Amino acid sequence: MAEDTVSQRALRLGVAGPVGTGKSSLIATICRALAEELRLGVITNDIYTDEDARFLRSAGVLEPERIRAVETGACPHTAIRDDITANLLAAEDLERDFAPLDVVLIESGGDNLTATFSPALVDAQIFVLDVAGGGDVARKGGPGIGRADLLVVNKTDLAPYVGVDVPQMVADATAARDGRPVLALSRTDAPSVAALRAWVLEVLAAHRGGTHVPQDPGPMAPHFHADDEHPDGGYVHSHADAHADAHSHAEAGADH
């Protein structure tokens, strides 16, 4: 695809990361503070309902045939990742019902630390932890946790309750990112809301003016799944091999 069209069509942006973050949240965040200057559209991902998609139309963050429903119907990373043709046609069909677009977030169904997103779907992407799930699970790393375009330390107001000591939680993820960028968030902290909104306009720009560039993380780490009817009760699975394969045919497809 030339670099001219690239720049041309929406900004795509994945948000990743473990159930409970806060995806959906985090999404409407970005939504009501860009709806009124940027045209969006929005993408989520569930194995088998459209629970997110709901969520985020009843929220009234934008109109709800902007908002569209994946259902996965396998392992979540699977969609965003190794076969990622649902989500891609998804997007486009987006971006065609409704051009222009500026930018379209898509969600990905909730997730472990090795979750990552295709280059060849999404732009740029966001990792999402929050301070319920523990003080320490930035330092435990991981390709969503080291290279995504914006690490997000959810849920920041629960901090007091949970026992989480979030500058110390935010310094651990930084020295896990190499200096990458990372923000402290709460949806009810203007200051934080305004950090997320200035990052997603400078993406924005550089998408636009052609000097943004998709990152890969990296390929799915191997990961184990419980299984009851396996013998020993889960096996390991790998994504590695699929993904050379799905990325040449993402690739193939944006083509048209």
Ligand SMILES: Nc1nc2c(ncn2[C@@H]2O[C@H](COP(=O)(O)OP(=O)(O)OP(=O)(O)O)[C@@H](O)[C@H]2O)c(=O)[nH]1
Given for the second form:
Amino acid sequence: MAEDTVSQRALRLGVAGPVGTGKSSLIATICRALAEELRLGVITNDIYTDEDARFLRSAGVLEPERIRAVETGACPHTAIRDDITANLLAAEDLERDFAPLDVVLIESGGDNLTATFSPALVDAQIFVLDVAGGGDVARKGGPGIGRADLLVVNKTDLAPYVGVDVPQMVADATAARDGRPVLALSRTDAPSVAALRAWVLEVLAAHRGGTHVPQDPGPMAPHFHADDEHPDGGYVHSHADAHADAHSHAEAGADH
Ligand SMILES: Nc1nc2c(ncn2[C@@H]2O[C@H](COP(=O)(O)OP(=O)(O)OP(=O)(O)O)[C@@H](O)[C@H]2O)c(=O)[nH]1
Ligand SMILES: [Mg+2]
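Could I see the form predicted in complex with the named molecule next, after the form predicted alone?
And the full complex, kicking off with our chain again.
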């Protein structure tokens, strides 16, 4: 029966967010918190390297074979949203090789605020911000901040050093999310790690029970290349991040 098939497949849980906000560390934290009671696998996405997979293997949180790298060779959002083939194959291989798995965690390559997973790839997704990125980021919105299943405000232990008011950042994020959950997290703060663990177990239970419905946070914000449209003739581009060089846009105004 279809419902049984759904409940027996591993929960695929995506972790996205800007570069360096702590996605790999959060996956390591989830693995540490749950590896004894759940059968876990991890897939990482990096543009050119398998560095995240190597980091997680060296963290010793799972058998190294359970951590696989997809080298996207392109913008991270392409591989988690537009053409998810490589990630789907990696997830299916991992699930087959280590059957049965309970949860497969999929880390997106670090991208900007607009990258989200396709609901065809993951059942649920976490979007990760960190306090060091500035307290106002939560107010800036975007599909991940607004509609990921869980928004994590990470590295709260750094808040005093960067002058960020965590309760205010959480309140701003909550206001942008229509009641969806926001978790202030630090890997050094045990109660916050316990809350993360509880959230994963809750989503897994809903997935198994057939009551969890994968949500699409929505596409990237539309953007355009102003070569032929902008009155100033400037070049407007919304991907203000490190992989810009690897980027090619065939069509002006493409929404990808
Ligand atoms: N103080 C503090 N540092 C953290 C925490 N979590 C992660 N970090 C640090 O933040 C840096 C980036 O962490 P990663 O987990 O590599 O971040 P990422 O989002 O996976 O990075 P990319 O994959 O490169 O986008 C590392 O130096 C981590 O040690 C935390 O809770 N507190
Ligand atoms: Mg990483």
